[in-house]
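Below you'll find only one chain, the form predicted on its own, shown as structure tokens.
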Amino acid sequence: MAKQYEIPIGAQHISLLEPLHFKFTTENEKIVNTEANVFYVHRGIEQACVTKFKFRQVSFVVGRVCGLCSISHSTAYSQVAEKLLKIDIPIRAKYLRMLVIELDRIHSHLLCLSHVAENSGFEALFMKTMQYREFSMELLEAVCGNRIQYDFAIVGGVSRDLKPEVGQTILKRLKTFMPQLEEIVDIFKTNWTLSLKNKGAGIINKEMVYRLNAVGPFARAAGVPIDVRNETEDLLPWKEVGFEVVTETSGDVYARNLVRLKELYVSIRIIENIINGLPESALITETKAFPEGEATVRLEAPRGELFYYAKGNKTQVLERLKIKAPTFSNVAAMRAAFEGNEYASAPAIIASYDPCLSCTAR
């Protein structure tokens, strides 16, 4: 039997930009066991939302759970509050919510891909991908008014309308981005550092996805077509605007890269369809009702299924709020993805997992 070593990574490490700690047990260069500690961040946000803030203010509070996933959190909360209030929002507000969600998905996927490139040793591609990502940040600022912490989705609808000139700017910038995206796709498919080197690294197969309850690109890269956008037409009409599920089959780092790259094309198509077919209506449904009863909402954030549970008691302050982020759902699969791999592949596997601990522990 080979001699075993225990190697820690995190909670601060050059290849891990999140407060997350791994302890690898290795035999020679092979990882044979992994322990993970994800509970380094706790800000008491859920408790604050049911003690310090009125229910209409909570959409702004949960938008601070994470700077990158702010849109997903504020939208999911607004949807669960609307269920408690028993109201439906105007169709234009639904389309605008989908618009900013997909702009944010482009933003998030490009960030993840840049970190995979960096952790694989391809610093130049990291810089190039971050440069290309900048346009999505600028467009989100043009639509929402903020570069981060967007405060766009509110209880009953959205806080701002889309100006026609901003819509045309989005379409022009997307056309500029398309050749840049094709350039990145070509590099990820053909460059040895990102293709051959990462093929077979960090494999999660279909059986493991079901057994470990993986979500998001992590699951879709293994051939499991799990995407909340395919199941929640009652909340947002995703299929009307051209949504389709993207999957790969090999379940490794390379497949996760391809899923995210292909989903960028889907997001671009959705955004173009929304802007070209944006319906006319009000932006918000007014109501004087207070939240009553219990409700749950699922929303496909960039990293996977985001789950919100809320309970109201006909007062201004919620009785209960619970958030389950996609990173939390993926922890078990993430641990399994390391085992049997070379220790040198760990940084690329971590980046392809795309963890978000501010969402997970709060």
Contents of the next structure:
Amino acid sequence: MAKQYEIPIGAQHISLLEPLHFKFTTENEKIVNTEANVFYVHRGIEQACVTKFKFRQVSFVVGRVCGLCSISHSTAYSQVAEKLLKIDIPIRAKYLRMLVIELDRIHSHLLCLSHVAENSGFEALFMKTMQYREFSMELLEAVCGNRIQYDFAIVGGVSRDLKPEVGQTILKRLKTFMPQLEEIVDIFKTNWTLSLKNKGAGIINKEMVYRLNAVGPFARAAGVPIDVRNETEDLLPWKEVGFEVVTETSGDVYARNLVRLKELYVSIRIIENIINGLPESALITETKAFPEGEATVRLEAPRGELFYYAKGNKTQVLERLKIKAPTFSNVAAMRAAFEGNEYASAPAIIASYDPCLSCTAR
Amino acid sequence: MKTFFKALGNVFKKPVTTKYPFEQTYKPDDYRGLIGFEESLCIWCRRCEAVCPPGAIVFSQDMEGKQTYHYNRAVCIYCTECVRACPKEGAIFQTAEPAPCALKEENINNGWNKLFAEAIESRELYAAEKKKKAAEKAAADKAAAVAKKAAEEGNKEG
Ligand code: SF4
Ligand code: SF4
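Could you present the same protein in the form predicted together with the partner chain, rather than the form predicted on its own shown above?
The complete assembly is shown below, putting the previous chain first.
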């Protein structure tokens, strides 16, 4: 056996986006084992939600679990609370929720792609992707009134309406974004330097996805069509607005990039369909009921399946709230995917997981 | 190669960034900014205080029952929940103005915690005072009624 070295990365490291700690055991530059420690940013949000806040306020609290998929959290919580209250929300509110989720997916995927480029050593592409991403932040600001914490989905519906002129701006900006997206896709697909770092790195295959329970773009890159938008229709009508599942086969960093890029096209199509066919109705269902019973909800966040469980006991404050974030499901597969890779590829592989530790540790 | 020429072309392009404090960045008209309050319209129902998730609004009360509105822009998360809860349109509203930075002199965290506790206490004091007054008044009324009854009975007998 060759001599083994242990190399830590994190919890503070220049190539990490979040406080995440990996301990690699390497043998001649090859990674043979990985340990992951993901709970550095535990903030006790679940406990706060069932002690300090009333159930209507919780949708604002969980919106602050994560900066990137704020809307996924508040939507998932609102849905679970609506199940407990046994109410159905107006159709326009459903469409607007989908609109913001998809806009959010655009900005989250572009952020991840830019970090993959940066961690593979392609700083210029990082800058370019970030520059093109700015439009999605501005659109989100125009729709929700804030760049990051949207506070858009509230229990019973949505908090703001979409103004027709904002809808037109979105369509216009998406049109100008199209050629920019093609440009990025072209670079990610054909750039030789990037392919050296991305192709064949961090491979995960179908069998591993099933065994280790991976979700999101991570699983879809290995050819497993796991997508909540594809599976349930009862809460948000995804098929109606033209959703299609995107998969790749090779399961490496390159495939994950491609899945994200192709999902941008799907998101753009969904947004256009929503704005062109936005139904008229009220925005919110008012009710004086209190949450009762138990319910679960699944929602496709940018990183994969987000799971919420809540239990109410007919009072203002919930009895239990459980959040399972997509990165949490992916940790086992993340460890496995490092095996057999060069240590030098590790940063790019980490970025391609798109880990969100604030969600995981809550 | 194409990328190389593109990169070369970029040297002659204008920067895409904005020189922030000197130039205004993009801001929509209905940006979620500071919360404003119009005292003359308020009916002092305290619903905005009850719904506010972080507790950025609190009402204090003096001994005459007059309430005062306090708001902390650093605690506020600009969620607009107070505006939605208000039964009186225009009493509390959201402006598009971003919050200014907090200064050290303002003592915005500890000062606010103290103010918050004092406000709640002042309301409790007022409520206790009111209860005491009401009890005194009830006792006085009762005494008066007893006296009146006694006087009436005395009249009858006499
Ligand atoms: S906007 Fe939200 S956080 Fe701010 S005062 Fe109103 S309810 Fe409270
Ligand atoms: S909810 Fe409106 S009316 Fe009631 S106390 Fe607040 S500002 Fe005044």
